[in-house]
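One chain comes next, on its own, written out as structure tokens in the form predicted on its own.
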Amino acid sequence: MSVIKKILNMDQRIIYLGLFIALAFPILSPVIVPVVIQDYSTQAFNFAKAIPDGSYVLIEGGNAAATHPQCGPGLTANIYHLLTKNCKLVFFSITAEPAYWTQVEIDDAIAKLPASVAKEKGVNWVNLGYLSGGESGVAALAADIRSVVSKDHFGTPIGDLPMMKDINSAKDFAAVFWWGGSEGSIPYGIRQLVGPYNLPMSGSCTTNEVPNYSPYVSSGQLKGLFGGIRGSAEYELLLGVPGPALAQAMATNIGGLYFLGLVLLGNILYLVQRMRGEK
């Protein structure tokens, strides 16, 4: 059997050995291939990186198991590039589930965090957890947000938390990042924050609901957006702080570059065969 055929013909479990080497390779040892960064998330993270140092933001924590892999790395990315710019961060979720995965997150950023970076519980952050209501619950958290809320996340008293003194409504805030994962809750922040206290806004959904938000970017109402995994990768990626969205959009490219060489392989050698008359 000539060399081309015993390629040909090559067992099917050293493909796929080949396969998850290219998938493993880059989670286990990251491996940056160039990429196209999207103009959403260009204009998201010019937005984040535009927020002056020290500013207070709101920052509602929407991914749920479902959506933490999708989204959940730009979310860790975002609260570790605010945190060194040493802004004040007050966290929320409007739904019960998210409330444990923001935490997830707000830990994953602390852990990757410089030492000299100032990231205390209370006087650098606050997590308000869950907020009942839906979309009411934000407007009048917005209004009071004593009215709605008298213990963080872990039962702390508002009043005990140092950071919390001077802020109590959407004016006391610089800029909102609405993490909404898929609970298509976006349109809650544009309608109770946005219009009516003029407070810019951007965030993160699923690849799947990017369609439904990108007329908010185009109208301005959105600074841009963070979609999926892509965009959680993409921030990274700006922010040059390497994580496990850019391994996977890693190993998702090396893979697809990987059966396009197989297809590009098997062809050639066909063709070859072929002018050589065999069959």
Partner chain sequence: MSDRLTKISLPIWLTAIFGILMIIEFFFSVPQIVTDTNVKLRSWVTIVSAAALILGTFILTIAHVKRAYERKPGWYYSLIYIGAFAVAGALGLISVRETNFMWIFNNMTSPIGAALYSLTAFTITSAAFRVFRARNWKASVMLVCGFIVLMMLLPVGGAIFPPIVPIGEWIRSFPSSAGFRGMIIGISLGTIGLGVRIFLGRQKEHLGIREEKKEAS
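Positions refer to the first chain, counted from 1. Predicted, not measured: the structure shown is a model, and the values here were computed from it. Between two forms, the rigid core is the largest collection of C-alphas that superpose within 1.5 Å. What changes on going to the form predicted together with the partner chain:
- Once the cores line up, the CA of A48 ends up less than 2 angstroms apart between these two forms.
- Core-aligned CA deviation for A245 between these two forms: less than 2 Å.
- Relative to the superposed rigid core, I254 undergoes a CA displacement of at least 2 Å between these two forms.
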Second form
Amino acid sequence: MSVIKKILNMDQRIIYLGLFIALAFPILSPVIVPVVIQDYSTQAFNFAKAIPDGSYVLIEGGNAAATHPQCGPGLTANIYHLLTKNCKLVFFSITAEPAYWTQVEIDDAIAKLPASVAKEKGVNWVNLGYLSGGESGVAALAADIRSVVSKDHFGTPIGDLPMMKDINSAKDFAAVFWWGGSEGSIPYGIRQLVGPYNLPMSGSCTTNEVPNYSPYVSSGQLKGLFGGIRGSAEYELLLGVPGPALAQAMATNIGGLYFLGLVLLGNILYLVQRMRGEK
Amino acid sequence: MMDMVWLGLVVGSFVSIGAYTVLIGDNPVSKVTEHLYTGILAGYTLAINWDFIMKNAVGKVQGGQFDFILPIILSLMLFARLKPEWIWISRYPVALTVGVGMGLAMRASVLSDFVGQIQGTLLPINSINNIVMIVGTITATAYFLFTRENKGPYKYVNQTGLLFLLVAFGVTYGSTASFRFELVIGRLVDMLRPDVALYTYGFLALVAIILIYGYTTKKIPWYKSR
Amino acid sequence: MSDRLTKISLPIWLTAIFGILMIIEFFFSVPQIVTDTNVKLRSWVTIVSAAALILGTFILTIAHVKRAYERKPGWYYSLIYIGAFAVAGALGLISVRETNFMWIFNNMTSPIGAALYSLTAFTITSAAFRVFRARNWKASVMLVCGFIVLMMLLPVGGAIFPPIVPIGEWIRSFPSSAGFRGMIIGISLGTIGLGVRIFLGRQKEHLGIREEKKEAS
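Would you generate the structure of this protein in the form predicted together with the partner chain, following the form predicted on its own above?
Shown next: the complete complex, the earlier chain at its head.
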């Protein structure tokens, strides 16, 4: 067997080990390089910035255990941003696991906020928790909140929450933020909130889903999009509030270069093989 | 008293290593971890959906909204699926969920996806970017929808559509690779925290010993073929 | 005949009626009673969907109980599933905000879930090295676009070669976006077509009708 063939047929566990080291090394010895802010992130940030102070904002929290480390810091920054603008936030989650993580992200943001910012539960924010039914659930919530949710995440009846006094449908909100994680649910928001109610919407998803939703950004149905850990890091930078996302975004560097190096090496060896007439 | 947050991180590190061992092949450690995961997640799904029904259906009935008895009955009818002879009973709640879901998806698809995206493509032909959008959308849609013989002028439409779709797949590929690395990093950040790292290395050594023992004694089925 | 009506025809008719009620409310001015009915129907769907997920956990658990009872290969792993399900389910049913329940979920399910989902990072890297080749123009287009976009997404990409960011963003925002737009339009037409087939009773699999035929035969 030729050397090239041997390299191409190397045990995949060696490749796995290499990737482990490439991803773990920058966590142990972080190196920070400047981040160029992407257009989609700037658009999403400007959208959040332009929301009038004191507006009611609807937020879908869709980060689960796997996606919380990458998109969670972004949602935390978003909550921080909107609460400093005195916005009233209503959260919900359309899958079971993110209902827990959304509350974690709310608590993280509240812990970071200065004492002067109002952040009282039931007055400045309400977490409606888990909402079953997927897209049908979103449509039901948009039409009549009380028809689908009677108690919040903590079991408090909605009628007892002062903030919910004047809110009962999508019409009562000024904007929507859809933090879909990897749920693939951003189109639910576009179809059930943006289309029927003309609500402006922005959001976030994992990096792999950003290309899928780019047509919605270019058509204006989505006002901006934070993608994955890089998007979260960019939100933290734009907001000027440091968080965990930047260091994690930097940790993708060596792993990504390792991946690209392997793709290049594989193709070079393939070309050499072809030139030599090897199969 | 033991710090429960720290203990949680240590336990999390241990079970993560268990899950990662599947990379060297199916083995008892990874199997145990997978079943543990499925079991707890199923328990969680059961509990949180039960809580949802109690809050939003049973709670409403208790509050005097008696029409919510109907979805409770429909929910019970769903369980007829467990017995093959009664499967037809479960068709009624399914008819409700599929009918409502499909109706909502259809009406929204027309407005947001079909009309919305066509509106987004009706751009003035005054820049390269707009031309790329218009040509790309039309040809990709044609490639996606029309299956006819690939010859004559249509061949060029087809090939152009394919080119745009390949660009889209390439972009998705690059983005997916990045996303997967972010997932690993998210886990490693907790596993390599200074107060947890030592335990992570310890667990790694322990799992290695277990697997080496399995390999040498051939007590792990996966190793029998190696 | 009446058996067929209650077991097959009526569920198909009801699917169509519920679907059409949702559609007409959106496109036409309808009496208030239709709107009110639709609000009720949508809220009922959320309840039934939650019950469907509970049913899913039951079916999975029954499969594991059977495997353990019949001592099929790997039955002892099923015992671990059953134990984990029983503990998490019992604690959760007491209260979903119960501290021990949340601790188990947070420190066991979440890390394992994150680790399991991240396994593809390794397989995708290995696959990229072994099979992602510029064999023809089609593969080359994918390879080049994937390469540029990944470089753009890595912070170091912009630091090494700053123009990679605008180039990558352009590819993502225009040619790639146009490709995805074609797909979205195609999928929306597909959704409408599927809906029409379901409402006409041409597509019945969701009602388990095919399953029943198999069982009968």
